[in-house]
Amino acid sequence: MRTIGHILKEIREEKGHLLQEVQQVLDIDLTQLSKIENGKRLPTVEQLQKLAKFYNCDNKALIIQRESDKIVYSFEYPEFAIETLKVAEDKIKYGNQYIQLFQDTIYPKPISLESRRYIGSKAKLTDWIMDLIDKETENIGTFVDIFAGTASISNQAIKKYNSIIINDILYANNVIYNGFFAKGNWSKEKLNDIISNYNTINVDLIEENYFSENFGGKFYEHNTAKLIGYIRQDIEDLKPELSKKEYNILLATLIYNIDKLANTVGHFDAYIKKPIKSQPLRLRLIDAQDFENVKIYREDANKLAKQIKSDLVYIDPPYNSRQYNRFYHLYETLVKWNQPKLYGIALKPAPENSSLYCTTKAKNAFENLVYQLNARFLVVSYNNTYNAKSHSSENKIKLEEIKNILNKCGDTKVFECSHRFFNTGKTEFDDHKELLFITKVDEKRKNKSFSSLLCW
């Protein structure tokens, strides 16, 4: 094996210097110089710098050779040397993120539903909400999550109640629900084989695509975007060979794995205008299950309300002007894969599925919703950002309006919990709280109070 000593000896001899001459000029002990050239000891960095200057050599190149010798000499198990060096390379390249990469490799546990970043997510409030529902309601057989969002509430309700309805108007959310919850035939081994293949793709060998050309270098590092687009198209090409459940699992898996790599603060209304650090995209399967007691819809909540009957409806609509279809437009584009024309700096498609709850019509929409619902209990989540300093964060339905509307339906209790809110970095708000309204519906009171809504 060629060591730094052998290299130094060859350079010295090529330059025509005797070892004693080098020792006299550089004032380095002759015995040390001899041992260095014979590979019996490593030169110090200071010694290398002197030698590099004397030989007119690249100081950096010699130090790299020295460091490689240190690594080689340290091996206790030479048979693992090549693999060990590859791991060391990844650790240096990816820094702290290597820990996650290692965990995904050595212990490929599935990704949980709650691990996604999402505005208004109730993942940290789920236990509090479900405990209150348990205490304040009774005989619940059918549970409806009509603005499901991340579906963290549905995820717990599935295990407690006989029948669950999950609804959200976004295409990406619908795919996620079907991937995590829907009944259907699927092979975990088959999907793992597909994902393993994706994890071995050499991004340098694939072509540019719609996703990389539009989102590369903006929402994602360019090579990452190229790989995302390639995988998305491949899933579409595989669709004839996949069950509906498998197709949705793969799409949901792609969304959850790229979520943590996005060059954003947690949504796609804008991207961070700084150089994007290269990160590995290594897919890990979502924690997919299938349940007999789940029905999944992608409907306008107010329209769906006319079609369903339930013991309890959980209501968590958007309350401010931030449209979810615009905040998560990239996932909508990725799921639909119709490659639409994109507009503006944030590269959004034409608006679709906009919510009245993000407009001045929010109060009327909410009033119509609760009137249309056929349920014994209404449970409404609400956060007190109605006094927010940011206009876009200010609630479109006021607290008193919520109370008045629900009191028209029946006796209503209000509970509160301190909660750290999602912040993009611009919104200032103190003493943030999550409020939960639980209404026991009185049909006679409700019909009398809402008689004017028959023509809504």
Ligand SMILES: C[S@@+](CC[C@H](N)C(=O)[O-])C[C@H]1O[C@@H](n2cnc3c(N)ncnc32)[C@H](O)[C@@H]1O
Contents of the next structure:
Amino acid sequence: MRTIGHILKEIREEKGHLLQEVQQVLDIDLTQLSKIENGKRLPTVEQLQKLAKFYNCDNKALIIQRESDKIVYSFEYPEFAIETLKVAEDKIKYGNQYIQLFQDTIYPKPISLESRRYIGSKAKLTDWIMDLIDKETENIGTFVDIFAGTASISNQAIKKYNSIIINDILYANNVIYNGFFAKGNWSKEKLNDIISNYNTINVDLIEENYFSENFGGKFYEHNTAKLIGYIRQDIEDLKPELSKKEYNILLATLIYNIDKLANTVGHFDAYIKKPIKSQPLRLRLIDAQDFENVKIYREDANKLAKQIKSDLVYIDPPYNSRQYNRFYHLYETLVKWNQPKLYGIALKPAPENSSLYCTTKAKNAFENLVYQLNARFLVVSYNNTYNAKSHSSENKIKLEEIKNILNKCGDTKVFECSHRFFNTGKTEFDDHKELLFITKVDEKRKNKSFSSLLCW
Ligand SMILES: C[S@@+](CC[C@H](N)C(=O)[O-])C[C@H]1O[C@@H](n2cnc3c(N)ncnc32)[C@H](O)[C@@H]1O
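Alright, leaving the form predicted on its own aside, put up the form predicted in complex with the named molecule.
What follows is the whole complex; the chain from before opens it.
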């Protein structure tokens, strides 16, 4: 039974018109009018317009009734009608982006560790680096990634070596390592349930929050920011019911899913000053695993160097003045969730965990690091990102300095690989080279060379 007919009949009767009268004024066949009112056929758009005008009522409301009648009576499987309508709603809302949404929600693949946008990530160089390590070193039991960043190198090493130490000074990175790698109790089903709930939140029904008030309309589209803030708070509220591993997986999942929606060029030093396109935030779990052989730290590398013993340390520090705690401040704020006062256009908190490697003390810090490390091999990544136009891109440690320092530790080989260097569009590095130093440590030579550092 089509409802548009009943509605038209009710309006006509309320207005006190006879069917014949309507037929005469609007010149619509009487049998047709009667069938329409009895729900046996739909009015044409033209008929509906005439009727709306004659009854002096809202044409749009009548068209909506007619369209919905058409939809309701088109179902071949009425038992799936409600779910079908929800999918249709998403298709209308998201247009071309719907396929992405479909892949994310209906066939969700877990999100891989490498999919994060991160300056200096070695995700595209892992094969090259790991192959060289394989060829140039031997008997590696314990592998340390002491400036791990995205942990792209750890992610390969973890499958290969007996024991792995992953370290980075940032809170968000630590949560990510714990989510992806740490051993712990967790239930995928439980987490998928929580995430499915988040994916059905009606953003119009939730309130403004710390995240939306600060970052909405800037780093994220306003409604997306509202949802992020809401979910972050909910994860905190759920903490008593979650294991440590589950808590870290949820936080890492939130970071990984919002990473691609950020209105930035890949870091949070600035946001793009253009209207932000609305995109759905549908969470997908990260590809969490638990490994027995991993230890995770959030330490200053130079402090950690004194506490650990290993076979190989992979060293990939920042080389210029751009501090990672400033580039990724938004994730630090999101993870710590102590809702700090924020400063400046980029809404950064007061600095914490700034790195000596981004200052004029970088060379001393590096010397001290390699001196303190108790390892048989040192593997150091280095890239020549210097560009005369951009002072902040200038390396704090020069190539010759790195070479000299490493040679003081033992015989050192240098390997070279060209690749496209990440940049924010301000600088160009046509001649960018990625270097890898592999040093076979000679303890005697090292101790002799660095005797002057004993009092560091
Ligand atoms: C060049 S990135 C490492 C990139 C990493 N190899 C990857 O593939 O993603 C340097 C990392 O060192 C961290 N860092 C900077 N200073 C540090 C310090 N003193 N101790 C520990 N980590 C530090 C930064 O947070 C950043 O993640």
